[in-house]
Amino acid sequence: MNTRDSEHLIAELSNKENYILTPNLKEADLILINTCSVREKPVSKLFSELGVFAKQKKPDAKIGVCGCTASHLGKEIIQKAPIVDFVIGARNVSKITQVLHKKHAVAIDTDFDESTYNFGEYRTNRFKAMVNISIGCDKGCTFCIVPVTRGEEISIPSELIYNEIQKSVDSGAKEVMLLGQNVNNYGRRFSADSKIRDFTNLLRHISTIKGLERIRFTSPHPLHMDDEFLKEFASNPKICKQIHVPLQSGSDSVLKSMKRGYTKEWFLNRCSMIRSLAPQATISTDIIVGFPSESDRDFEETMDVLEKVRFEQLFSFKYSPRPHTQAATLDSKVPQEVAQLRLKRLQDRHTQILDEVMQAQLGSTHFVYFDELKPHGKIAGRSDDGKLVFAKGGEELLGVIAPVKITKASRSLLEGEAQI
């Protein structure tokens, strides 16, 4: 979502202010830092990065801080780092050309509605498109700062989504990534009329676009994974068989404290249905260890889910208290050394599972959409189930979906021979 926000910023500046991108920091007239605030570390990194840019930039170059950290810190960023010329929050991307010309401007209104704003066209990868289908979040998970930084959830009218994807396909994209904090809660709220008001039917509608061959989406919420949605995911040939199912914890008591809205049983049931309906699908997840009051037994419940589902990809972190969240006020903090040991055990076990999963790919054939040239005469792309695959090849394979027989496997990627 931050990448898509950056694309929107670039499009606005290119179309309305005549800016062009430069790889050279020292010749830049404008430096934008697009931030995340889900965890504490990126927030700390912001100010160290500002110090680096201050020393290397041209004397008259402007610096803007954008994104979620901008939303929750606002003018505090300028107070700590006066070199910053303006601050623009994650819900105010369309205002970039306004704040650009106002010294120390701060635009962080999380009630601002950009759901029907017509951004210009810019993509970092011409073979793929990222398209927002909703903005904001209403879930209120006790550990998460996103509702504070991105505001209430609003869905984008289906006609605008369809038209944006159609334009991307017309300019060469064969794959789209649908974006939202909870994509399968699409239809929660609209600020304009929409013909389609739920995610499953939106997927069906998008699938009718000629020339669009692959549909991905992130992130769905386990709570809204009803049978109809999972059946559509499994049966629709245009939907890539890769799905993110964020667990956070395997303990019912911790899930309740997190206000996730589902139980371990429900989560396992949904994953079991995915495995049954689409055995070729890969399932990824998010896990937080060391959440306040997490006991050894709670952590074992998380490990049990890992063993039962055997996620193909895992994003795991120690709990990081965030401002403006309920969890930050909870007692029963888990000692950092305990959380670190749990994280290591979780990651070590997942590494073993991942090694087994990737080694099992040897000799198999994946259909890969090639979209990026690599050094040494190689080209890279993603398989239908989301695995990164390298093969020998050049520009003739860019934008091509080709079968690749896997000859080498590592933990992070596969290599093979394109069968063309």
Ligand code: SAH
The other form holds:
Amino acid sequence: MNTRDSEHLIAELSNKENYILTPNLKEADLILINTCSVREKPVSKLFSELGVFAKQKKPDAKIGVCGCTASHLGKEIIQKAPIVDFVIGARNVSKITQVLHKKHAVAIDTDFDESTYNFGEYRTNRFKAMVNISIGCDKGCTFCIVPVTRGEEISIPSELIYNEIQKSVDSGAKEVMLLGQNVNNYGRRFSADSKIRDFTNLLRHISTIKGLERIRFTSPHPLHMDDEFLKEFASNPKICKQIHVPLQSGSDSVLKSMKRGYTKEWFLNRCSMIRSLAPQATISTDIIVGFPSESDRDFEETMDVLEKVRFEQLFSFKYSPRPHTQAATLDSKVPQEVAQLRLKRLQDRHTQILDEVMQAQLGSTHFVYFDELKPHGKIAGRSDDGKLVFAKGGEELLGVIAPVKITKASRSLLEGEAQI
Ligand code: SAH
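Given the form predicted on its own, state the structure of the form predicted together with ligand SAH.
Then the entire complex follows, led off by the chain already shown.
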């Protein structure tokens, strides 16, 4: 979502202010830093990066801080780093060309409704489009700062989504990534009329777009994975067989304290339904270790889910207390060393699973959508189930979906021969 926000910022600046991108920091008239704040590390990184930019930038170049850290720190950023010219929150992207001209402007209103705003066109990769389907988040997970920084959830009217995808297909994209904090909660609230009012029907509707061959989405919430949605996921040939099912914890008591709204049993049940309806699908997940009160037994429940589901991809984090969240006020913190050991055990076991998954691909054939040239006469793309695949080839394969027979497998990527 941050990447798409950056594309929107670039589009506004180039359409309305004639800015062009430069890879050279010393040449820039404007430096924008789009920030995350989901954990503490990116926030401290912001201030160290600002120091680097301050030294290297042209004397009159402006610096703007955007995104989630901007949303929750607001004018504190300018107080701490007066070199910053303006601050613009994750929910105020469309205001970029206004704040740009106001010294020390701070636009961080999380009630601001951008759900029908017509952003200009800019895409980093013309073969793949990212399209927002909702803004904000209503979930209120107790560890998470996102509802504070992105405001309440509003879905984007289905016709706007449809038209945006159509436009990207007309200009060469065969794949779309639908974006939202809880994509399968689509339709919870609209601020304008919408023909389609739920996620499963939205998937069906956009599948009718001719020339669109691949649909991905991130992130769905396990709670809203009803049977109808999973059946559509499994049976619709345009939907890529890769699904993110963020677990967070395998312990019912931790899940309750996180306010996730599901149990371990529900989670396992959803994953086994995915595995039986779509055996070729890969399942990825997010796990937090060291949430307040997490005991050794709680952590074993998480390890148990890992053993049972054997996630093909894992994003794992040590719990990081965030301001304005309920969990930050909880006592019984887990010591850092304990959290670190749990994280290591989780990641080590997952690495073994991943190695087995990747080695098992040898000799198989994946359909790969090639979208990026690589050095040494190679080209890269993603398989339907989301794996990174390299093959020999050049321009002639860009924008092509081709079968690739896998001859080499490592932990992070597959390699093979494109059969065309
Ligand atoms: N709604 C998005 C959330 C994006 S944040 C989604 O469902 O994917 C991505 C991940 O960061 C979360 O799933 C969670 O695992 C992790 N995360 C969020 N807040 C965190 C915190 N305070 N400490 C550690 N990890 C956190």
